[in-house]
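Only one chain is given next, in structure tokens, and it is the form predicted alone.
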Amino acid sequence: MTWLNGRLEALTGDITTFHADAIVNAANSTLLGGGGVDGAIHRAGGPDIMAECRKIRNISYPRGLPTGEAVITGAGRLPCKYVIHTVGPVWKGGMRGEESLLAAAYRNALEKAAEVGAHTLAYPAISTGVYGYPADKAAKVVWKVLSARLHHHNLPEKIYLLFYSVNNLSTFLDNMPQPDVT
């Protein structure tokens, strides 16, 4: 399904096998690797990721990458140029600032995308997973960061939203405004 002619889609897929100039890595604060799509980016990028990313917290984040913040790495035997590490934030109840954090890490993840000239970015559904955010709640906070920015920038050119399950998509969608018509 496509939206905002053509420059965002969604679809179920591996964001390890994915061809787009950058991935979003749904990291933890210590960038080193965990469960999840991160622990699927780490092994299948190799060791030049993990790498990056100990340098990374060596010289900027010696306590962890924050919530909400994104950096950069090369993509290792990804087959893309990049993986952009963004934190997104653990659910609590919605009251603690979650929305916010969970906006920032799309919007750092865009502007780390565009610092690069990304043409093409592919997104797994950040925080959703063991971090428990609701994913209905999720795609409203999605739509209004993506949508503001493919309005009044040019890169990334296209975004996916990619999922590893249809049930994950279905939820999305169902909380999503209506797809473009083709």
Ligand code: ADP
The other form holds:
Amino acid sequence: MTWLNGRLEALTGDITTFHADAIVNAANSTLLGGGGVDGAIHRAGGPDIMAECRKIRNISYPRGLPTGEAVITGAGRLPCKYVIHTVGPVWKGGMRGEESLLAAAYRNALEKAAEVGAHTLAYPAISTGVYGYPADKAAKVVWKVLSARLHHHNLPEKIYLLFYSVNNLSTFLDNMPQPDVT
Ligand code: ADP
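Alt. form predicted together with this ligand, vs. the form predicted alone above:
The next block holds the full complex; its first chain is the one shown before.
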């Protein structure tokens, strides 16, 4: 399923095996790994990514990467070139700035991707796992941020939204505008 003349695509898949110039990691503020997609990325990518994360943490973010911000590392053994680590918000009912923090996480990851000239970028569904952000509400934020970016910039040329299950993908699709006609 695609939008914006094919520049945005939603599909199911495992982001650790996905071929894109850059993939996004739904990290936590420690940058030292965790469960879910974060754990999967570090397991599949090997120790080089963690070593870089540790260095970034020590030098630039001794108190942790703030929610909504993003940093970039190499990709170790993964098939992509870069991993962009961002921290999505924990859902606390919707009145604690969650929407703008989720938007910031998507936007700052986009900016990191553009800085290294990534043509293709893949996101997992940030915050919708352990962090509990409702998938329907997340979809609206994702659309707002990504469609604005794609309307005004040529890079990335293409953005993929990777869902781990068909269920997650279909909740997302229910909350998106009409896709491109194919
Ligand atoms: P968060 O802590 O930001 O909620 P999680 O890792 O718990 O992050 O979950 C984010 C989303 O990533 C969830 O929808 C989960 O199903 C999905 N996910 C988990 N593993 C993978 C993977 N290997 N590839 C793509 N998505 C994944």
